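In structure tokens, the next block holds one chain alone, the form predicted alone.
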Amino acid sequence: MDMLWNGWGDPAKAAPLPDSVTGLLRDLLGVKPRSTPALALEDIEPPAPTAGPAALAALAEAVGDAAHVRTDPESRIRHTRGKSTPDLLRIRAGDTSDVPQAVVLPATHEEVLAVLRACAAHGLAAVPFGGGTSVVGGLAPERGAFVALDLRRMNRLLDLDTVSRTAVLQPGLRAPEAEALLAEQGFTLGHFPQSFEWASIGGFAAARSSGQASAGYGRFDEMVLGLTLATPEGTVETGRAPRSAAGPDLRQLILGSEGAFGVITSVTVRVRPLPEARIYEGWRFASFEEGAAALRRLAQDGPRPTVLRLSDETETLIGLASPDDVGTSLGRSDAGCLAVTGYEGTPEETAHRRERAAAVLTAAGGTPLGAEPGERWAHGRFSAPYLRDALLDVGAFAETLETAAFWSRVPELYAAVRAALTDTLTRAGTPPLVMCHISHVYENGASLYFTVVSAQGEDPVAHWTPAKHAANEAVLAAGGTISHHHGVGTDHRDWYVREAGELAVEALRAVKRRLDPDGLLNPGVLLPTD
């Protein structure tokens, strides 16, 4: 089954705003109806392919099958930019100017490889494409003629040791058809994000993804033992051994390198036993700040739970804590700040964490709301971009940026962003809601995730562009990171040449012209292009 081709997920799943969000919207933040209808995905016509008979019979060679080089509208439609909300708004306007020329589905390494072959010898760059679901300009490269490099065939279990506790996955592999696969022989690999219901395990590698059980589980590059990567000029194998000295760890390089040096093509990483027990719960503190430091307590000192958030006072009053459930808190003078704790493992080690983290929340200045605000969350945790839709079907903007920090930092990198936001979309005439939840934790800082919505204004991607961008120069002003697991895609490129220094910048560009020295991978994707 395909994602929507104009907005996230299965269309059984999406749902109407509740008319107490729809009325807050348009008496809080002016929002309005939108003035044209909707297109169909056969109202959209993209440009005829331009690569020519021997560049398509030549991807076909590659791939063993004509049938694997799909050149139809709908295909590529589909394989058009990621679900940023930018994303959304322009192909729902039937912007196809990033239309790749053709999908192609190779089904094994060796096939990846002679796709890149027979992309270097006709001109034509290529972007790796897993679940398509970008939020940063990942798959919309800077280079006319391309093809989307559809990973969907490589999706197996291709090896579990579990003496070891390691498996190899295909990049293909879909998030819950990988736990599918691993829960069978009793194992998970733990990872949910947000997008986890369509996100690849490739792209998880890519994007350095984290997700909702971090605390417990870690991100996943912090799961991943070894990686191959196919790329224009050979092979890269990284990973015989869970640690070593020989040399800098290379899959540093390919971890986070979202298709610029090479198309992952298999990832070995570490599971874990399925846990027996899974307890979530919620806590409400009177305040951010007071939210902030229990977390920072747990974190630091532990017990650590699985999962642990907490969102502040303007996301917990609208009820985006908990998706399946906005507009439930409105008109509440007690909301405060929600957090959420999980626990996983052994009855008996989840009961023995949870008591002890009760302790220490209790003496923090929380107080306990019971299991039902945890099993809320639990129940809509990857309703959200769902909720993004409904939003944008009724006139709203809405989209979300990410970033993280020391814990000293994070006070002030939370106002600044906030200020940001709200400064430039208030002085564009569309003053905006900015809700904001700490999702992940360290011992050593957290990440932020902010939430905007907004009236759309004439031009909705013209009317966002300024506020993005003055939200990133506020993330590296406050010493914060321009992403803590979306990615950098096009959208955060330039600042994320800043954070990282010029001669870091050189660094990689060394890499990637010795791995892509035509420069046909994901250009201008992470590094601007030469």
Second form
Number of protein chains: 2
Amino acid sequence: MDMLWNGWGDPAKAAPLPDSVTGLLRDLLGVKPRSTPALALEDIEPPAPTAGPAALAALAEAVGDAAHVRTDPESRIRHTRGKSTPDLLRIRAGDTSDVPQAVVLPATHEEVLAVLRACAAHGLAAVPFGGGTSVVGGLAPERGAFVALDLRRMNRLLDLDTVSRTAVLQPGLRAPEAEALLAEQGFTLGHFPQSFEWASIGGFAAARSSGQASAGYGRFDEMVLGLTLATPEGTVETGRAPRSAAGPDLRQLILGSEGAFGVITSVTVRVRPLPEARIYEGWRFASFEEGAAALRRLAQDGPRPTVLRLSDETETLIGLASPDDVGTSLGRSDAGCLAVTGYEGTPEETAHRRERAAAVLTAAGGTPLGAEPGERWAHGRFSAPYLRDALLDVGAFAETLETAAFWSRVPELYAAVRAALTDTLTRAGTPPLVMCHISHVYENGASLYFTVVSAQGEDPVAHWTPAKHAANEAVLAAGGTISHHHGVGTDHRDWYVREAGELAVEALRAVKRRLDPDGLLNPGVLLPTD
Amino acid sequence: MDMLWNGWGDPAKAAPLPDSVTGLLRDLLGVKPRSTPALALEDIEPPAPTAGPAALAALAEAVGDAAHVRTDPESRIRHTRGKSTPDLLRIRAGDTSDVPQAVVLPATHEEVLAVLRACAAHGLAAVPFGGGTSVVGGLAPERGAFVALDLRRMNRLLDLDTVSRTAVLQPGLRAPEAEALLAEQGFTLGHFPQSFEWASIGGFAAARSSGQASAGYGRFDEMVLGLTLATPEGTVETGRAPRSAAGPDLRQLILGSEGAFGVITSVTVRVRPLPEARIYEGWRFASFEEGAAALRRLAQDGPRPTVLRLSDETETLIGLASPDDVGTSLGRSDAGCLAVTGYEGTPEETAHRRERAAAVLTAAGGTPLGAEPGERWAHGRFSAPYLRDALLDVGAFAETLETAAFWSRVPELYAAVRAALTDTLTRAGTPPLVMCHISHVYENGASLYFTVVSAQGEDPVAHWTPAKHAANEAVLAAGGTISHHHGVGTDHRDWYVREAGELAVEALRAVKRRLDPDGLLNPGVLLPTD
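Right, the form predicted alone is done, so what does the form predicted in complex with a further copy of the same chain look like?
So here's everything in the complex, that chain up top.
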């Protein structure tokens, strides 16, 4: 099944905006519903490809069959940009300026190498395409004609080592497919980001994804034990041991490289036994500050839940932690801040960990709300992006952004980003609702994930851009990282260069030049072009 | 206090070989004690420096005072090579072929930058020198005149963030100094490698050290949250958050770079509260295989002890886990394999963890030996290297090497390395004793640490080299990494290149050329020179 071409997720799950949300928009933001529908697919005409028959023939030869080189408008439109709100707004309006020349579907590492050679020979750039879920402009290269290198045919579990608890996965496996293959043999990866239903293993690695159970299972980059990278200059193979002192960790050079150094063609990951027991619960804290302190206690001194999240006052009031409930509890003045804790493992270990964590949370001021809020969160955990499409249909705007910092910096970072978003959009005449949650905790810091809802401006992308830039500036000024788990893409690149520093970026560009001397891989994504 | 110039550790702790060990050498290896003493310091004359007055003046200007540029023979000899057995054998024999031109002692990041500029201007290479404890040739650059850049004056705790539990340490801090500074405020790093008494924070980072409590506190590279690097082209600063999706993890590019990319001038680490409770215990397993399976259970399913090690049958029989006891229990046929477990934390948590771990170990076939073997191990944990000097004095040879692999590969790796060492040295007429332990465990694999003892050959370094090379070949062939925690240096470099692959090494060399265009930093260490 293909994702909705101009929005999020399973087209069958698309639904109009719930009345509760319509009321919320009207009452809180003064957004009166108006019809702002997307164009129909058949009304969008991408420009004819400039890549000639020789280039297409070379690509077909690389993948062994012309059927795996697609140039039909629908295939090209479906591989145009990713799933950020600006991406959706552009494609809904029929803007095909970032359309690929063709969509190429290799089935093996060798075919990927051959595609890259064909691209080099014909002056085409190549953009690796997994689930197509980038929300940072990671699929919109900066210049030139390019092909989308769709990895969906590389969707096998290549190996499962039950002694070492490692699995070798192909990059085009979507997360549910990977989980299903592992579950057949009793294992799980434990990686459940909000994009779970659509995102791919290769994309998780390339963009350093982090899932909702990261407190227990770790970030995706912590799960990766080995990677194979196909580059225009050949193959890089990494990962002979879980840890090594043999030089810099090359895996960590490939993780986060966002297709700029090469195409990830296999990923060796750690796997764990499928949990026998699962418990999700809700907790109430009087304030975000109090709740954050409680989360910090668990992150630093344990025991560590498998899932650990905390919504701020606004997100709790709106009910965004459980998208089906948005707007239904508005007006409760005692909502406080909702935390969700989850525990997975063996029944005995899970029960014991839960009991000790509950004692810590209680001591930190938390009030247990029982299983219901936890289960509601778990039920709706992948639903929020669907809501966005309905908002875009009625003249509203919704977008998310995220960062992370050391614990001592978190309060300032939270305040600074909220202020930047609120001030910019209010000055522009569309006062926003800014919600936030902590969804990933570490001993030394935490992530902050912001959701912004406002009225659309006349030109919605141009209207949003200054707010996004102001948020980026606030992140850097307050000591945060420009992305905790969405990545850099083209949207964050200029701020990434400032965060990493010119010399470090120059070192990475030296790597790129060595692996990709023609600069054909994702030009302008992650790293500036020359 | 300075370390013994031609051996290991505190000169006051040097002692002759215990009779028990002499007997063991004679009975097991046919080594009859003969006197093979080191030359005296005053009998060693390094060649006069070729660096002229202009170069020395530039270095003095860089560090602000000629007193911080040392050219006296003792200073130069003390900065000649590291502490591998070949290093000791060479310096004991008066071989000063790798002596630095001068020892330069900068006190700040800016002075390090200035020293690097002075080196570039005067055609000198620069070798960062922390504790001087490299055992892989990391302090012996491949060619040319060089200065030792001794970081001992950079020995401050710059910052302690008790909320985030992070500390900023200067690179010249030796581990006991760092622990003392942190302990004053109730914290510990928890990094206790065998080189603990002498090795430095910068060296731990540059060479990816791993300590004896790695099961609980993690490897050093897992503790590092930020690094500052001084390079000939300027400064790289990394680490704005515990984790980030903003590109490749630049920290992991600097960790393990062994001075080839720059000089680490500060390290931000995670710290933890000083443990209130400590328990160390011994366990007996019937075989190395059975014990390894038990360790794997704990590493994969928990609970994870803070210290977790297992000696093989030979190491157990010899008693090397507790160097003071070596040889004393020889002849016990029921020794089996000794495991040591340690638990640190709050009293309640420690007791609970210990209880659950003990149940796992018992179910896996372990027999509890009580606290005594654990305490003896803890008491002697830094002593083994002292024994080596006494062995070298009496015509014996002792060296260590280490590797790691995924669990399913560990048995083959163990057998292959043992066979390579035993066969090579036996064919050379000096049948060795080869001992091994697992000292670092992960969910997906473990390290193997080998100790080799034999008679010295006529030319001890030349005699050992084929055995070391055979072990390196065995490591690669059996799927291990060329080093789990000693690093690459010059000794492992050729095997490292094969492990990482030419293209990956070329990518790292591209980084080096960008940061160090004149190739003055540790030439030939880690990466081949042009």
